[in-house]
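For reference, the chain that follows is the form predicted on its own, supplied as structure tokens.
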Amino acid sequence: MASTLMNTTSSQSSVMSEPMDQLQSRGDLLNELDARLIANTADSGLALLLVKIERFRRLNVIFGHALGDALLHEFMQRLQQVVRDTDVVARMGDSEFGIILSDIRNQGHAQLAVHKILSTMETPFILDDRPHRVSIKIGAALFPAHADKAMGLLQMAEKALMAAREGMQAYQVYAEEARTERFYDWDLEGRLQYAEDNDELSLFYQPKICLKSGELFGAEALIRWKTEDQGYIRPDIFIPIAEQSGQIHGLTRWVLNTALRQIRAWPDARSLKVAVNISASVLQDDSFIDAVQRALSIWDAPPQSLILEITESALIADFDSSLGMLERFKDFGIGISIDDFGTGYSSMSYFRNIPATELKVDRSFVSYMLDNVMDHRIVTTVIDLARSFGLNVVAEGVENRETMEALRELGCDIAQGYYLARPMPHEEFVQWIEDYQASH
């Protein structure tokens, strides 16, 4: 393919000679798209692709804007490898690009271009003598199949891009199913606002057991949402909706207060700990510190009884902002757990600054550690790392006795998983504690 970058004022221009801030805007792309739709014949379609660089803001914050600009420059050079003289590339925002593909006969033709873009971005970007992998998401919409106007086509491509990002897919071609799913999300978003008032929310608890002594360490609090007409809505469905709508802040406060209230009913409550999951966005809210202190005071709970869990990837996404708040929590005596450890992107330079008290090995490693040598090595490494930093290490996803025994031999501190107990409603968990302590 030829590699010419076009704009509305010049039929051919190279990214090497065109400064990044002079590339087309969203308005320019819409104007060009509108003109091409008018000129199109019935047997000649086109496609609009929206390409999003994931976690670009994180890269800018951590490594600086100069490296970010260098990444964009090379990114545009790679796009040139897959566009033709008749195609148009426009920068739509800090990390989003629009591409008009001409003479697209069908969806398969558009997908071929998408796969070429994905393929050319797989090779790490060498920036400042270091390799950086870039993850991208692509949304695609076709004329005339999905829309016959420029704005409509852009909206369909935006919906496809949103579906790709929410569905953790590399790309998505617009489909009515994606549109229907989005309407479903909007419906849940509206209903989630009243879930607490309608008494639809509850907490389930999954026990955490000390491997050395066999004693109950505590439990992880897991939010559940049960509607009258649909039954339980999976957390992996409504939590992302709460994140995007901002409702996650209210939900987190509800979980926090409910867990600290219910722990008072646990047998031997003062020696047990309850873990509450915290999203990265909640850690950006300065008022959350006051909310935690107030909840501890209201329910007369010692700070040592509370553990705040945050995933490794969420923490690294906005490391500097999260770090200060986590340090304050640790100073209060609250535990800090890094969840899904080993699946994120943190290096030792980040890890050594995290004020953690606990590491949780991701279940994807624990579940297969007896059958997969690499998973066993990862689990062993995390346990050794935690020990060297004086941290507790929790293995989640313990599904059988053999895995539990192997973890005990490796020096793992705490186990959590279906072999020990599934998550259960509060009333059942209180009875479970009594039965477990009686038998141990």
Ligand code: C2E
Second form
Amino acid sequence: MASTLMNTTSSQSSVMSEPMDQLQSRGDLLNELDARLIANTADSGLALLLVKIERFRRLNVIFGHALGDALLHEFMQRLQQVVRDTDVVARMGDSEFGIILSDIRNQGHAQLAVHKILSTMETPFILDDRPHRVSIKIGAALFPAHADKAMGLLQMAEKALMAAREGMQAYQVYAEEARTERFYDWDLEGRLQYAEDNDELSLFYQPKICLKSGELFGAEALIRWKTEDQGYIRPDIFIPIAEQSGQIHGLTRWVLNTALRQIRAWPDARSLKVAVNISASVLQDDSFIDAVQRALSIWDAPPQSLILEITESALIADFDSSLGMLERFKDFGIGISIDDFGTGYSSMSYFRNIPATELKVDRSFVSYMLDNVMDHRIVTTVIDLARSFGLNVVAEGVENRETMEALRELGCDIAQGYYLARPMPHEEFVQWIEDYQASH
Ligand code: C2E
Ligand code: CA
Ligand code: CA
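Pass me the form predicted together with this ligand as well; I've looked at the form predicted on its own already.
Full assembly next; the chain just shown is listed first.
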């Protein structure tokens, strides 16, 4: 159980003290956060979570304040049970809570706590003998990654919470290149319009290797945009812009056609698979099914040579509407891969229904799995989960031999990462395949 905090007026930390009455305000939380940031050692970080109960006012109006208070009381208790002793839960406002998580070494750790909270709040609250379900949203920010002062961290967490609420996602971790207007780059949007015509787009390929046989499985196609004046613009920057502006539809068709055209030049192309990344909004567009079938037929590629990678969070955001399209793709023989697995929030009931053929364990877990017990456990669990559902499991972000060996021992099917090869231009990749096959 976590400690709770009282109404302190000083900035003295209560980290070491006994649990006390609840901390009641934003100011109290900031004081506590300040004290912890100062006391924090260099080798670990903190996370601040803001948890908001949606439509709480409505519940208060319909069922009365007594019931609302009872709900808040139990909500607080559940929060305290789910976090660790060293964490702090504070009431921030009407229906908002702040949680300080200590000893957070990477985003994956914060996400794990978020998942636990979401899952514990799935159980209905029994109030006046009737079950009440609550819907919650969570915003998270990390110290020192996102801010180095208490106030800054709180603002980042607030932004993340707002983004989660606007984007209809269960939670959001603050992202530096967040898709908020403040960061929206109109200039880039305008230039992206001409990127294809100006020949500024290309695909890089990163190999995926079968861990058991050592054979090449295929490659992931990753888009690159090279501008004349600014050099390469990272996909993390322009893909969100393309998603917002709607340019993603054209871009995805370009990627698909380019990848299917280029694999024809790969040695042994028929036995290899190319994976392309698909944004959530593309799955909302019915004409995408035709576009994929047309591309396969134009480039005379068997459906089995194509894998569509969709992130777990994208799938969950529009679960019902994307399901039908994915089922059709899968029936057709196209591979469906759940990307960045472990970072989204899919409960088992969602997961069971996704017509996937492959799971990709997110690289934030793979990268640290040998240094961090929790990450190792997550990777092991995801591998077991994938196998029990008969899915291929891919580990991305494999950066050294030790990690690759560990994954092989755990029964992971496929590895991808800098240790094997960095993403490279098409011509280079063709040469890479030849060299690889000659030496294996
Ligand atoms: P992703 O799908 O998770 O792609 C893998 C990213 O991890 C790539 O970054 C790759 O370069 C990087 N990576 C690979 N191995 C390692 C490793 O061992 N260590 C580390 N630290 N990183 C590694 P990249 O190419 O910058 O792509 C970033 C993201 O942009 C992708 O993440 C994907 O979400 C998006 N993206 C890229 N191409 C496309 C596209 O054609 N369409 C869409 N919708 N999104 C794309
Ligand atoms: Ca991917
Ligand atoms: Ca990924």
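Definition used throughout: the rigid core is the maximal C-alpha set that superposes within 1.5 Å between two forms. In this text, all values refer to a predicted model and were calculated from it rather than measured experimentally. Numbering follows the first chain given and starts at 1.
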Core-superposed comparison between these two forms, residue 207 Cα displacement 2 Å or beyond: no
On a rigid core superposition, would residue 217 pass a 2 Å threshold for CA movement between these two forms? no
Cα of residue 197 displaced 2 Å or more between these two forms, core superposed? no
Cα displacement of residue 78 between these two forms, core-superposed (Å): 17.2
